[in-house]
Amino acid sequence: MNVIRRLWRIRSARVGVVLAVLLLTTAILGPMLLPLDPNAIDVRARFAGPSTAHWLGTDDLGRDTFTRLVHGSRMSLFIAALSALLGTLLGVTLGVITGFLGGWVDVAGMRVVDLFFAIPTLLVAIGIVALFGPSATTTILALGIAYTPLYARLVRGTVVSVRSRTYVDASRVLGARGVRLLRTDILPGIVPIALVQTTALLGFALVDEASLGFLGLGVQPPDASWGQMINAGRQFIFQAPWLTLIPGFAVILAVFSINLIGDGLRDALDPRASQRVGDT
């Protein structure tokens, strides 16, 4: 409850909280409450403009561009946070039992997290979409797979730096040893770097799930997602500029809601900013 306190006294976190929440409740409250179905096609009403009809205009099909945003946000959301939570359990998982046991566990574990930081991050989840073929699952799985050596270099060396420490040492002399040592003492430790990094990963996700999108290997038509929904709009990006520039500033909006949140989390939780977030 502290961290939280802590977390709504900066002031730039509090933006971020609002913007998140009201992204939030659109995506899951949104598509319930629209009256239009956002695959209705009307050819008379091709590229009509934002009208009271039409909020923010009809793109080359007659769908309603706002009724495809609210729906498309609820996939896009969720694509990206079961793709930051597959890369945090993942991450954690792998990088916890690297730096725990170490010796040549550790070794051929970050071996093969070298292996995968040779390629970029979108490169790892292109491939594996091709390799089953375009879809929301795939992109989840994609991009937590891609995530997940990023996320366990950062735990394995959190790991390796709280097993040294004094605490650690004087739970290993009072008998801690295994699970024990390693739920009471080293977990609560790489908490708050995971909470962060989790809140990151999610902003990235949001980013190279519109990227997947754009590229036609995510989320696949007639379904909507903002990244989708750029790749459709950007060959009548002068004759309609509402149909990429409209999900694109959401996609902005999104993540810059999301980094907010995540520097907040971070002052929030680093002690030793603790007397200064009252003036952030």
Partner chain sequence: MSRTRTARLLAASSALALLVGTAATPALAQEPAAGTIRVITVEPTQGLDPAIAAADASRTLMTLIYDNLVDFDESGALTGGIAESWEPNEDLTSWTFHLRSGATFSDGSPISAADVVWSIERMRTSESLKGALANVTSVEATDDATVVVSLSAASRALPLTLSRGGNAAILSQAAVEASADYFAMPTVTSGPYTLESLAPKDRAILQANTAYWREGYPKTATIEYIFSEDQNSWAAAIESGAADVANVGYNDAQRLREAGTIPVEQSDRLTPLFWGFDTTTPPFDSKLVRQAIAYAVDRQGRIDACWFGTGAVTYGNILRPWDPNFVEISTYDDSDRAASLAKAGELLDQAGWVVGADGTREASGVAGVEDGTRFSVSVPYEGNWPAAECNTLLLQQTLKEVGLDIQPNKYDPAPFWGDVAAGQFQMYHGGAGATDSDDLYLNWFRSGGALTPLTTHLTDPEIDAKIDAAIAGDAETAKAIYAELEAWQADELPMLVTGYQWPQVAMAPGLEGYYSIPDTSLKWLANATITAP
Second form
Amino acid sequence: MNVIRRLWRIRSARVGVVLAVLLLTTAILGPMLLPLDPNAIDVRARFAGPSTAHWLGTDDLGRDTFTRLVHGSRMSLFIAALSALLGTLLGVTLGVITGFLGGWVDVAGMRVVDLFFAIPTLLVAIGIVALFGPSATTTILALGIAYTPLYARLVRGTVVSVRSRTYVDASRVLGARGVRLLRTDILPGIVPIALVQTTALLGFALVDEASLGFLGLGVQPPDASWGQMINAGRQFIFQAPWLTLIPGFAVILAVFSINLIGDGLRDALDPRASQRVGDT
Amino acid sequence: MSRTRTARLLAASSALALLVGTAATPALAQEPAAGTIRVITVEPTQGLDPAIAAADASRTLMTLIYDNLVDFDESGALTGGIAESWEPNEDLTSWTFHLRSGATFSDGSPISAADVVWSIERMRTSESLKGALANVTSVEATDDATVVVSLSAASRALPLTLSRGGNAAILSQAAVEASADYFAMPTVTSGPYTLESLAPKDRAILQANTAYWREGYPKTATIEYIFSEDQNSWAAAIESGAADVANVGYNDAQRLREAGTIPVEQSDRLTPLFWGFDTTTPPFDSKLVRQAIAYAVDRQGRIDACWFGTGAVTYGNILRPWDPNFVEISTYDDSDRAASLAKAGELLDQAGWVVGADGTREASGVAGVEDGTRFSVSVPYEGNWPAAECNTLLLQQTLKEVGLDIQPNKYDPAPFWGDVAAGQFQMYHGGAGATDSDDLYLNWFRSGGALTPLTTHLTDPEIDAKIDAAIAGDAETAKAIYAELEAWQADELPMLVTGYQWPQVAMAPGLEGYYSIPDTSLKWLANATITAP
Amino acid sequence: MARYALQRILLALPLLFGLSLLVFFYVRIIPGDPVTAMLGVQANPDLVARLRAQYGFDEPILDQYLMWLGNVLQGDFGISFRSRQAVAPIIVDRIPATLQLMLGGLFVSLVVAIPFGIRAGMKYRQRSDTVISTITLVGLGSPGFWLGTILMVIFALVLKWLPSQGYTPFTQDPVASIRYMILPSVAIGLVGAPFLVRVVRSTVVEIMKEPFVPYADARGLREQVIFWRYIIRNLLPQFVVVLGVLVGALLAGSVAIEALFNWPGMGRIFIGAVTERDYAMIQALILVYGVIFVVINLIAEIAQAALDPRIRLK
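Take the protein just shown as the form predicted alone and give its structure as the form predicted in complex with the partner chain.
So here's everything in the complex, that chain up top.
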């Protein structure tokens, strides 16, 4: 609660939260409220400019750009959220297990993590797409797995430092069972770092989803996602530049809001930064 | 021969070249070849073996490096290639080809009658031409400069078949037999250019064949053959000076024409666009289902949406109105869309596909299909062809109106046609070219035709006999038979032709002398010169 | 110093060994029969036989690995099942193009990020810092290919200053080569720059907290020179660390940029291989990308130690 209150006191984070809430509302409620089918083609109304019927005009097949953007938001945010969640689950699990158990498990686990570290994340993701074929599900899986190593390393580091603090050792001496130790001491210790890191992953995932979409390795047509829309719009950059620009702005806006929140969280969680809170 | 409007230089490009300077005057023909023309197009996905590669992507490059016995000129009329002339016997069962004296391969070795015989023998057993050459009984060299091809039945079409760009290649027997991997990097070749290097996903470099038989050709020393999977970027490449020739997208062609800075030529060759079917299994084994789709598809909508108004529609014919064998069919005229859709619905009901609870049709008494099975079909299209994607998305939406569920499936272009031939797809998007009615029916409808396994999948002795009779007969007989065949295919629909695409060729202003010909080819680059802008 | 470098190199060896294991097992986790996955159900039997022989799928797993590793160490990555050409030379031919693009991107990142990062750090929480930091946050969300598309439209199509795509090797024609590389380098460099701005900014912020800094402004030129030297000297080792991360981001970003600008680097063949399911190629590329990344990080570590003696004494 304290963290949220502190976060809210940071002006830039407040902007980020408001933007994120707006985007989420659009993505969740929008598709239900909009009357049009995002894939409905009307060849007699191609490249129409903005109007009351089509707020952001139409694309090369006469599909309503605004409707597609809203449905695309749901798809992109959904993919980003699930892949960040997957990365978090895998990363925290791996990090806690290696950090908590130590010994050969730690050594082996961290060596595997190091391996994936030797390959840039997007390339790991593309390698995974090659195995399972492109789709929304593969995108989530690929990005989730690709984000795991960095996350696991961070969590492990935190777990090791928490564990080495005396009070954890003391509770071990007192005979607390491992599970309880995890729940009472270790997990609370990694919550702050996980909050910041998962927020950061959301931002990466949005950009990476767009990249995979651009490369034809993400969401497949006719379904819309931001990346897929940018790529499909590119061939009509002269006839209808908005088809490329608008979904690009959507990605930028979403990542912008997420980064504002992320930076805010970092400040809010960092006790040393507390004196700075409120001065912006 | 199909009529061509393409065989003209654009006045704009000539005028501009004159302004640029004197380098582009005709005197250049006598000078040694110089300069580099940069072509941007797709990679030859099926390799460079004329016996195997039937896809346009491969044939386009092959036409530059392999010459044929018979060639054709800018109007589409057959002319001498490696054979200077030829004549049939009286009943068209034997053809004699007189080879050009002094013609050599790129290594300087002579193109002998033995090489020609060996090459034609190779074609006869090749995947790409065995059907079209099925009536060949023997190939003999009667002397060093004469080759006689004997046929089991009369045919007018032999010279046409031997002019098939890329596939009817004349090869050096010695060079091909010298290396098991010859076609990975064929260097000793008969065409205007020789292959210097080929880097996958990058480019091929072609150098003028200095031993080429045609005096003064090719006129440009080097062709940089740039591979790109992204057709959307090709027009931009020409506009910004990164390439000189490309087959651009329809939206770009329209834009370039309006801007007027980059000449764009339209080739109106016979290039049917079609939906292919697996007619051996449900649901497309039913003629009624195929006809229903023929009624339901939005033909003009496709032209407007995906081809930016270029190309043409057809309501039953495959041949175009200016073809000498054209007899109009308008069965599927959809000027009254509502009536067409109603008709499609009726046919589907009749075929046993009734509207289900969610609006999608399901089987009710369809032979070989469990009752209640939804009509849901995945339709693959070549992933590197933007207009094909548009076409398939449009199909999905149109057929939804009659309760059919179509799933567009963006497919890897490299194995696409191989998988078509292997019968992997229930329904698929296709397009290919033909030179005229003989070529079309021989290679698309006759069993064993070069494109039959990719288009109609027919093996029907009755149809074969009709095609053979058309090709053996005089013009009157041929016209009558083709009228019959046109009507038959419009009713039977072994494949559904909805119209034609007309390739849009954009050229840098400094490019002179190039025109696209009624074939998948860049061969006329041998005539072209380039001046820096 | 030499001892430290040798120690780092030796430490990298197990990593490379692990990488080889990872890549080796990669094709063996393909769902279903890997040969079918690679070649399709109706594959040419001759090719199937060659593929089975190349991977030795019927042998015990350890033999398979040793055979594969033996070949790889001799530079033999097998043949591509699409082009039927040997994989290794195809990749080797592309490394210069990718490295050239990365160097270009790195250059642009540095040129953009250093002045803005320093400015933002020095004017911490002031107007110019807010402006730069906001732009940075916007930049972090801009996909490289999207920026690249916009740059291409403006500079290649509207202004016609630069070619929209293509490549000429630097050794063949340096001027043409640079003309071709400008747009893709800027697109990729602008993706890397925001990360770098944030690092530079926070480093400068820390330096600004040093006690002598407030006086430097007030006291004449001499102190300013000392101040600048101090900033640069403190930034340098930081950079070297960041360089590793940045190179990773640039390598990943290069894939889409190469596709957009038809740049014949490793990314082009990587994407081609993925859509064509050419696993021999994918396998080799992942290994090569990994090795490039490990080597660059290694160089960064050693360079950092050379600049900052404290590290090697640890």
